[in-house]
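As a starting point, one isolated chain is supplied in structure tokens, in the form predicted on its own.
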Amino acid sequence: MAENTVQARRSLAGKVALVTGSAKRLGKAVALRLAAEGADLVIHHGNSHAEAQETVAEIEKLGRRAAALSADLRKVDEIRRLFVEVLKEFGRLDILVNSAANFLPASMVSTTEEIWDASLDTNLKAGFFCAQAAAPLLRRTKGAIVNFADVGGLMGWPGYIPHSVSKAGVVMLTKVLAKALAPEVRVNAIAPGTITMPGDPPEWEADFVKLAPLRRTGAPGDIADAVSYLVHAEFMTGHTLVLDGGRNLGPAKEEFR
């Protein structure tokens, strides 16, 4: 009886989720998890048309509805058009996951205005204006937003200055949105780090293992688990959940005793 109650509570049947950047990689893993829990999905993509259609097909095999919608999230008018299409296609929205991002290397010397704008527009500006466009729909359904921050936004990486700044902004954006949209809409974030995916260079995993006290890398399933938790965590808002195997704590073993 208790197990059935928990399963019913975690069901997303009848709900609609939009996951930005969900044609592939982590966004896709999150979309598939939400579909497996019963949600219908909007698969947003930029130019990954083929991958988006493949993801739609996988979701439909799970017995859920899905639609692939494209938009350039660096442009506010495109964001607004995207949400008009979501309402037209599904009639509602319950969950917004802002996972679309880029990861551009840029140091103090190599940072250009173009890199700065590309990082901030995609990683921070887009998340705010997606939330702004989604807010009227989410208020109706008492929905939830999950933003993707990054451990770079907590630790600060001098080789990725604009990226770190943009992701630090996501942490604060999550807090102010949580206050602005309460009590109808909950807003939380995850901050992944030391995550690898199939096809990533093996040296990445070896390096990440050294950086994480847990001595292993994370997987897409770990990210999907965290997003699912935040979607269902009805008494949590304004929180950033760190998923990095302890990397942000510093070296796995103390260098000085």
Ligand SMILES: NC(=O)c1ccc[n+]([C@@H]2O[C@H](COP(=O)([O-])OP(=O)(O)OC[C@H]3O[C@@H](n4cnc5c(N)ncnc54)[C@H](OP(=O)(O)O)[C@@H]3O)[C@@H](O)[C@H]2O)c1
Contents of the next structure:
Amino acid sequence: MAENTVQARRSLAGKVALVTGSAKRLGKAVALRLAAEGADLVIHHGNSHAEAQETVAEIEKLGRRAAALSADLRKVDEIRRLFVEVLKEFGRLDILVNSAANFLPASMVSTTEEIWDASLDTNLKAGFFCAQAAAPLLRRTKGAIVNFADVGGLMGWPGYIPHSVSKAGVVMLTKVLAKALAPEVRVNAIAPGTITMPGDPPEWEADFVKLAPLRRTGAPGDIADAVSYLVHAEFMTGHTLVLDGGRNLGPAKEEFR
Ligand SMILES: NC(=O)c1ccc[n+]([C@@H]2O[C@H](COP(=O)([O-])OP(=O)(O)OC[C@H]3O[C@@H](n4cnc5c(N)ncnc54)[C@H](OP(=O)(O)O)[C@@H]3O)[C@@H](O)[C@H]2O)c1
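The form predicted together with the named molecule, contrasted with the form predicted on its own above:
All chains and molecules follow, beginning with the one already shown.
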């Protein structure tokens, strides 16, 4: 019985997932994982048109259906159009993963109104309006939303003030959406620490490794595992899973061992 339950839980066959910002990097890793579990995929993207087509091709090789749809998530009318297109192309939506974001450095001195607005609009406002547009579809399918916060939204990076605030907002957005959309739709989030990919500046890894008790950065597979877990976690809503190698705990101190 338990084995059957696990098997049933793992199949996303017949379901449709939209991952924002999934032409490349973490969004792509999540899209590929959901496709490997059986879902058809909407590859939302902004400007990465060629990469989005490559991701679609990779998903089709897995035997799943996929479509690349672009929208500037800073514009609410584009978000609404995106979900109209999803309904037209796929007829349903079961999973929304709000992964698209920017990561703009901005300190106490260097933060401008433009950077503030770009950070909050893309990282926080877009997540709300995607959820608003998706809600009628997700209620119908008893679906799930997974938001992307950031450990910076829990700890606060002084070199990334608007970014940190936007991601702290994602944690609250997740809680309030979980209440607003219950009981039909579950809403959870992940808060990653540094996840390294080929081409990332080497100092990102070096800085993080010094400060994280697990002494490594994350890999895209760590993120895909967590999103998959949240998609299937039928008794969890409003929760933010922290995936940061223990970074938010502070460095491991020898003297207390
Ligand atoms: N990578 C990490 O170490 C890390 C750590 C903590 C949290 N996170 C979070 O994890 C998520 C994914 O991270 P990532 O590093 O893969 O992200 P990323 O490469 O910085 O961005 C993902 C995608 O977001 C899209 N995007 C940005 N602004 C947009 C807009 N206005 N309209 C439409 N699309 C837009 C871009 O699409 P196009 O390229 O198509 O324009 C981009 O490819 C983000 O929410 C990030 O904050 C990542």
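Numbering follows the first chain given and starts at 1. Keep in mind that this is a model prediction, so the values were computed, not measured. Heads up, when I say rigid core I mean the largest set of C-alphas that superpose within 1.5 Å between the two forms.
- After superposing the rigid core, the C-alpha of Pro202 moves by 2 Å or more between the two forms.
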